[in-house]
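Presented as structure tokens, the chain that follows is alone, the form predicted on its own.
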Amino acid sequence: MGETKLRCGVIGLGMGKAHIRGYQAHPNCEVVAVCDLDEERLAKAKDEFGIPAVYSDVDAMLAAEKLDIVSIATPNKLHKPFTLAAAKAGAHVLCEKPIAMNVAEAREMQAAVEAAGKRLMINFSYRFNAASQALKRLVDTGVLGNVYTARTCWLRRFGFPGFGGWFSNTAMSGGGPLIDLGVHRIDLALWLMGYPEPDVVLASATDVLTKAECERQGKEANTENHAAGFIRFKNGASLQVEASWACHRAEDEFMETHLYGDKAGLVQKNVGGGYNFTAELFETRAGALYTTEIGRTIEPAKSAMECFADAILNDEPTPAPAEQGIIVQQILDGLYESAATGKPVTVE
């Protein structure tokens, strides 16, 4: 990669500062520039981080810096326009999940990256950790089989984000636990899969719970508080997903992801309620059913920051490229839809 430094800045520091840290692990890359509107942040950051320089102002940081890549790790609402501007000033984007708002969004974010030449990428988290990165290599050798089923969760007892703030307005969101939480365990679904094209979804939703925090806390929020959807796949697999930041269950955090397949299953699934996660294959083998735990892997994970930095600098393709982005919001637009109308969606 010889020694080009790829210039790099990030707006938004609260999942931002993950994104810097990312960045700073890779040896070709260099932070130069942060944004924020709190002045404390900013001041914390540069301290924290050694950053250059900070901006208050995205279209100041993004005229004055000459950014290879930006990061972009703000409220929903603002990947659009921010990834428009990043465009328009040359620079490539890494964009936190969901892509958009929506699918047109997304599109339109995925066109003007193009136009300028550049790439768009998703920070679908989930994958850039060594336990799913060697799930990836185990189902890549085919030892599932044909995947013609699989169940995705992740389900809080009770975790609202930042309770009445952007989190839980569906303006600035777009939605709540689906939109926030389970778009990482769909996108780490199909993935595994293989990521199949979707066809018909069907789903509910309900706010029973988040009416009541309301009431209790005296705060405004109209996002859902649990949902769950079934995901029909034009090769004839199906997807089931659920998602809550509310629900009465026994543990405080739980995610789980399954794979069926003709040949064997896995499944993933996070320990004693935390971030650290475990995995199992089952097998029918001459005659006798295995189960085999997945150990521990000896090949670290990069992150997302440090991938994204890797296919730049050597012309690849990148991981989480917008084009799956894309595909995960006509899900998440199609589940929406489907919701408030009770009826199932065709996916476009």
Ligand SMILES: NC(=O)c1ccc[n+]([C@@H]2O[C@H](COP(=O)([O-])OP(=O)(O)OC[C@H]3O[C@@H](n4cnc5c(N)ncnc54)[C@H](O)[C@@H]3O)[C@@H](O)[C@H]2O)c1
Second form
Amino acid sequence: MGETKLRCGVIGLGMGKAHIRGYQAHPNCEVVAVCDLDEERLAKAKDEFGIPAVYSDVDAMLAAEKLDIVSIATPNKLHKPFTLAAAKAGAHVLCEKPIAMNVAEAREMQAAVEAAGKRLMINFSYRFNAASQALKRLVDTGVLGNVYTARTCWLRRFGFPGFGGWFSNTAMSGGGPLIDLGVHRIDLALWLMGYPEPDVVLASATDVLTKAECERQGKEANTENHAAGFIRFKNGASLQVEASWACHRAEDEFMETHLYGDKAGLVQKNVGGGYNFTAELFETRAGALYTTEIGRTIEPAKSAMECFADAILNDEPTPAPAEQGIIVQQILDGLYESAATGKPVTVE
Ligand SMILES: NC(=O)c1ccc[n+]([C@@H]2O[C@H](COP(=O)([O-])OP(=O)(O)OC[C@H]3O[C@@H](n4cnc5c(N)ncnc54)[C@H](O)[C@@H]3O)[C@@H](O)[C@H]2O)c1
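Could you present the same protein in the form predicted together with the named molecule, rather than the form predicted on its own shown above?
Following is the full complex, with the preceding chain placed first.
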């Protein structure tokens, strides 16, 4: 890879701290600047990560720093303007999920980055852990055969992020748990299924528990608390998705993805309500049903940030490219439209 050090800048210091750690783990990356409106977060990040320059204005950072990579980890509403600004300043962009508020914004982002001759990757972070990478390697051996249907969910019994803040304001977030949590589950299922092209979607969503929480806390929020959707793909396969920040069920935090193929099936789920994952493979062999637990991984995985830097340095395809972020966003837009109208929506 030579001696090139990529100059990285990170905007937004909540999830953005994970981006800093990711780049700092790469031998050819240097986080030279960070930007946030929150002075306390800026000061803490400067100390904790030894960042040379801190900014409270994105344009000032872009003008001063000649960045190779810009990471965007701000409220969703700012993904588009900051991507456009970073591309104009000649940087590759790693943008948090969801790619944008809607597919029109996402396409504008992709066009701007392409026009600048740069790359846009989306941080679909749940692909970049060792358990998911191992599962993808297994699925890619063809063990499942043809995957004809899948179901996936991320359900919280009660876990609104920062209730009353930007997450629960659709003008800043684009939506609630479906765009926040469902986005990860849809991406993971699609990635394992080989990203089939969506055709038609149908969904329902409710804000009944959001309203109850507004009343209890005396705060404003206008997103759904639960959404359920059905996606049919052009190849005939389908995916059911469910996401909640609040719903009456046993587990506090429950993530599960099932894939059903004509040769075998699998499930990946989180362990003990946390962020580690386990998986099982289901097969029929010689007249008997077999269940295989997929054990601990021995192959380490690189973070999205390290993978992005590698792709740039080695001139290789970007994992989780904008095109896939756009397909997920098309599905999300369709699901929200269907939930609002009560009608199936053709994905465009
Ligand atoms: N991939 C994941 O697993 C994951 C996890 C959490 C959040 N996210 C995504 O990361 C993004 C940020 O989420 P979060 O949880 O960190 O939110 P957050 O509210 O904790 O952090 C957002 C930060 O952006 C800063 N900010 C807002 N406006 C700004 C501006 N104009 N200029 C500079 N900074 C500005 C805020 O001050 C805040 O510090 C969202 O898109 C979210 O969906 C992804």
